[in-house]
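For reference, the chain that follows is the form predicted alone, supplied as structure tokens.
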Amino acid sequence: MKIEKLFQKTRFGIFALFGMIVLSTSLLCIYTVDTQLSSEYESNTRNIAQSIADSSVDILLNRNLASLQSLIDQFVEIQGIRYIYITSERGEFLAHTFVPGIPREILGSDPSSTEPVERRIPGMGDFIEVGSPILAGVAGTVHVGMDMDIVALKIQRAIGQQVILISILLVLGVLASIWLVNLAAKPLGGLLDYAVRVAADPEKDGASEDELLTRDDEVGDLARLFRYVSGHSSGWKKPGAPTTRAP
């Protein structure tokens, strides 16, 4: 006889608990990975801008714009870096990697600003632009644009791996909880069958009854209670228990 109804709330509670754990862990994972990777890419981009600024001092002093263009062309090959441009202290564009020309969004921006700026350039995508001054801004400013699409893709991959792992743990946890609930329900099911048989035929015994009656847990206690109530207490005693007689 099945006793599914007895553990319905227990199973629902387990599913709800695992669901809350997975949801909260996933949200925390998404927030942490997004924040850390975004900060890391922004920091790397700022370091690249600083490196270009340090390397371009002598080039600017010699007014060798061809070497300056070659320098930024090498850095733009780094994954995630989409564009680089250098402006003078007067806001003139000395070198850039835009093809065929400088977008209007860049032309209309503040050439001396070094604060991170989010930009959307039609035909190119979304970017975070950081700047680094050259000789404290006296010789100009280096601006580096980081492609947010590439960063977002890497973040999605990192988050996806975490979510897959958490989902696997969720499935395994739910399956393990079902197995454990069924493990607890099996002896109770046998006890219920025994109670029904005792009620139907108090004189009938069997091997399954002996297994229940010899258990040292609550199921065994209930089985012995059912046997006692049915009038069989004088014909059976637990192994190792002393024999008693009613006065």
Second form
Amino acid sequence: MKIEKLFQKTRFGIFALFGMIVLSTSLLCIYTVDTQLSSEYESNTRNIAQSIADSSVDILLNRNLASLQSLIDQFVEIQGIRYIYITSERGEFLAHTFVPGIPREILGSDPSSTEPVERRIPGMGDFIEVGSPILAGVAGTVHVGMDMDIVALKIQRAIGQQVILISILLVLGVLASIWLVNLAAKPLGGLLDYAVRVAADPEKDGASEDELLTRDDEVGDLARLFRYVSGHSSGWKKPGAPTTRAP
Amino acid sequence: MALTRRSLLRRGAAGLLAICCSNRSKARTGIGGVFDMVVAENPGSGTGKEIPSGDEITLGVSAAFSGPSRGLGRELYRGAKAYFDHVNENSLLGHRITLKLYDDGYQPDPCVRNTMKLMLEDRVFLLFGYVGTPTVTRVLPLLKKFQNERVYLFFPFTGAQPQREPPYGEFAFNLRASYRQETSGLVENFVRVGRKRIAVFYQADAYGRSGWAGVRAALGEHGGQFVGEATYRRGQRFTSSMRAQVEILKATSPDAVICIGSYAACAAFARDAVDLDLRVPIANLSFVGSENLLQLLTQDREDPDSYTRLLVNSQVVPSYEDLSIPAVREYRQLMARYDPQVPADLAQEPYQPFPQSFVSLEGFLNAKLMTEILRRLGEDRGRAKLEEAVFSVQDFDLGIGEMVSFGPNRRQGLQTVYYTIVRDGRFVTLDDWESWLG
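So that was the form predicted alone. Now I'd like the form predicted together with the partner chain, please.
Full assembly next; the chain just shown is listed first.
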């Protein structure tokens, strides 16, 4: 006989508890990873823009635009950076990495702005663009566009890995809980079976009862107590009831 | 020090910048540190007195022998090899000249790796006949990094400014005219015949930007600016569509388009321009490889002139059809005699060489001047005397009617730009722009 009713609520409770832990941990993880990685990517983009701006001064002053293009071509190979353009102090485009041409959204923007801007460029995707002034802006501005899709993908991957880990722990925890509950339920089931048999025929003892009666835990104590109680009350009758054996 | 993504990114960025700007202190903490390590593993380096072993002088070449621009590397090699074969066969120098070849496919990173190998493992005497601006501009910082080695780059097949100006100009010697001169000449002629609305189609890299800057500067001298620009990524094939670029430029109603690209992409652009009814003169620079361009635009065409009627190409060597030029006669004779072929291991991709071409003529002239410089170097063939030998070249007659001179402030031998158009399936010299566009 299984002890379903007694442990049903326990299992449900464990499952609900683990679920709440997983849900809250995942939400916290998503928020933390998203916030920190977004901030880090933006910071990296800003650092790259600053690095290019710092190193562009001599090249710009020497009017060596081929070297300037070579410089930004190397940076645009860094994963996540989709475009770089450099404008002069008059807003003229001196070097860029756009193909087949400079998008209208870029042409129409303020070339001297260095504030982070989120852009949606048809055919290219969503970007966060960061600018950095060259020589305090008097020599121009460097603009670096980070692909938000790639950033989002990286963030999703990082979050996914953490959620998968937490989910695996949830499943393992629930399985372990069920196993542990079953471990406790099994001798109780045996005790119940024994109690039913003894009540039906106190004189009948089997080998399985020996195993139960020799246990040195609470189940063994209960079995021995039940046997003792049933042996002393075999002649007891409920008032008004017909003469029969307990229960 | 904790190794975070940010610190890694910063170190990488610092290294990249250091290579570009030769900021050596930064380079040691970034990518430049790799180069330091390689030098340490080659203790023989740094003397600046490397002497070619035995009777051979080995010149190191990294060029495009594969990929969409393979025609350039192969033709340049063939022209140079024809002359070097002539020198070796007739013992004109007293020493054999050999070429150590590597293929970079016209890509910067392989070119940098090849150059490291040539300098540090093969220990070639000098670098010769490189192809392309994006490749050469990435190699120049290496030459500066190893400046104690005094490894010079001779006669690269590019007209860009970085190897003609500080801070890298002192490590290279150029024979051909610059892109600035080519674009200036094209703009000058277009403006003179009333075609002032000029648009630019260019490769999105250092080569394209170099030509773009030349057009911009030339138009600036006439008080104008280009009316439109469109770009393409390096490595495009003739089968690529350039319709988007044509549409962008067509919307600006140009009178002429100047292309700064490789032959496959420029041919694709010329084809799509005609197909989309953008019927204006389309100019290409010498780097385009005129014969390769022409072949793509005319092969399998019912009307072979349909795509080439309005083509004009600038050249930095005279026409190989002009037999009145002594060097052209010599070139044709030696090309026919030796018919040099690219080594089989570099010729995996199919390619049908041209009996003559502007590119191979340039390679031929490069080799001829290189031989003269090595002759002037004499028996003391240390690299330290190489620059002196180059500067001793004054009013030297290469046989094309223009004297060649070098000096500390003159690191480019030739200055003349020629213009050619297509007539009867071949490029001929254009002398009269008014009549052509009249």
